[in-house]
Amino acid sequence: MADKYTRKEFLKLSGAAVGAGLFSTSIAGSIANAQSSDLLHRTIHSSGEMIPAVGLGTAQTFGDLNEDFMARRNTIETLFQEGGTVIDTAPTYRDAEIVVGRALDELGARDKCFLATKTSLRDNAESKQAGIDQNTQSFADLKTNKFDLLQVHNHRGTDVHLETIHEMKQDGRVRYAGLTHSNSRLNDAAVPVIESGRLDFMQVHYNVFDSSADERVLPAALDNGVAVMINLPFARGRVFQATAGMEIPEWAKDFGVDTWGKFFLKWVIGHPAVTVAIPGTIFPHHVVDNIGALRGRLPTQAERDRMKQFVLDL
């Protein structure tokens, strides 16, 4: 179930009082104050560049050009207004690259965006030329001549396509090289690539229901100076299903949590190896809430343990 549906359902099930509380505490006045607010940034180890620790994913939410384009454009615009920069997409997310490229072009906002995409081949994954051809189309669809981050998607043709990505880095068409997956069975395969020195970024799934990246991937990234991008921080909406209708625990308010979205994002970015999380949505008010997780302190490890156990005990 998509995050956009389950969070909507969460608000519905939580009742009018909780819903009103979410909007009053998280959204009212937030856009106007965003530029003057301090947001948590994390460092990309290979360069020292710092980026906001929450961005925007597009896998489930931006894939259909025939759906409401303006809603998606408004979501991207809100991301920038709130102080976010990171957008992650892929050529296999149906029309997502086209939607993102058109929105950035119409907003004149390419220079505001840390733009990440992928070499994402389902067939003929080992073909270097197939990857190059796909990258060429991605440049056109995203209306740009440079990717901030280009990643090999789901370990398909990792060696071949990382070679191409590093060639593009040398040519100035790519700034950072990465590898992605969203399945825990690939965690072990990621570790030697992280340790090889060929990655600036590792993208992996990580949430309170599946924290298996804690075992090897996140420690390896931290030890080898590889930035980490987190997909599925809301476990495809499962976290909102689990907490629907529940009040935020009083103890979570000690570190600035007043919505479940902030609760789960602060848990994710509370890990010292995590550089940025990329929850997906098409709703501007969700973006406001997500970026709100970057304000105030992060939970300690003891608090993170308590957060996880609280949800697992539901």
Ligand SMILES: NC(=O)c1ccc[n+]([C@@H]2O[C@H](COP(=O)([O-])OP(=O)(O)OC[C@H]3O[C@@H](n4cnc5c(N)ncnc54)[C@H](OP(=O)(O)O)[C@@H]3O)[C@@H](O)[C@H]2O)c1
Given for the second form:
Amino acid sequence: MADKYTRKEFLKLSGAAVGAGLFSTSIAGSIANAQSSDLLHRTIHSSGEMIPAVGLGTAQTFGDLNEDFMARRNTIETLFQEGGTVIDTAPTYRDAEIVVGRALDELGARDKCFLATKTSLRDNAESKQAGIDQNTQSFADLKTNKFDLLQVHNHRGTDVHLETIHEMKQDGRVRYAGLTHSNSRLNDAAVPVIESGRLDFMQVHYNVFDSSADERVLPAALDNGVAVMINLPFARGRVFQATAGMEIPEWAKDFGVDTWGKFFLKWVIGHPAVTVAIPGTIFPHHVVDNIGALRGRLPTQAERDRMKQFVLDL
Ligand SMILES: NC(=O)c1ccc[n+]([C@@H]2O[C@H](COP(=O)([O-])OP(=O)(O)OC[C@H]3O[C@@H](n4cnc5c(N)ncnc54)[C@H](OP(=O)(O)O)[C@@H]3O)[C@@H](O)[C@H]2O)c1
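Moving from the form predicted alone to the form predicted together with this ligand:
What follows is the entire complex, opening with the chain shown before.
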């Protein structure tokens, strides 16, 4: 750890009071306890607010209003019961915003939720008004008058929509501004935006099969005090196909891994730049598993290297 990160990064990390296992015992002991419960929380650098470091994504499985709504509501309810708060959605995830909005409303859970959505235009991506119109619909569908995080989706119209998002921050309708991508070809383009001071959050893909964010995006975020939300932590489920039927290696049990879900999530949030990972699932028992990755210590950098190599060697 100490070899891998600069002093500036380390001091920022210490100041952010990141918990659990990345440091030697003596160093860790000097860092304030980051957790308001027994779950690992991480700090949003721009505010000091702490959030649980695993949440819920809604891209693949939440999108069809005609499918079993109660199953999705149960999944969201389980997230809160387990101590999670963060939900990531988008107006372009078919009906996901409507499903999430209805579930939060029926559960009376909007206040428990750190709700992230996106300005997500394909045609007309540079149109400020098209972005505003889409945001207006998102407020209605999500049944809220405030987004915790509003992100420009996939760098489409970054400058124009970040301007709107900052105007909404001024109005109190948005708490944090973000940018997302899940394609390594956009990694370099993210760096100047991260450095520009306009982002509270960068959302990027990061998993054992594609750790390209390690090269520039995660160091830039750490260096510039930008929180990081991780999408595709399970490579859309590919990690489970690679390990299907396999026993968890004995050495991974040293840091509290008893399922492959925890194995892959602890690897992701074991990076000190990562604020929160948002695995997608429809199943409450997978939510329980995923939030469970926030208990116990995280793998050290040497252990993370071993985990990744183990999977790549399969
Ligand atoms: N550019 C962007 O902004 C962007 C791009 C992509 C994704 N995202 C966000 O990132 C979120 C995550 O991405 P994703 O959902 O596509 O992929 P993912 O989280 O990498 O993988 C989801 C897959 O993992 C499975 N899974 C989840 N928890 C599990 C567990 N504990 N054990 C076994 N299997 C488990 C799910 O199946 P089950 O349903 O069977 O549990 C699903 O097949 C999205 O939902 C979205 O919110 C953003």
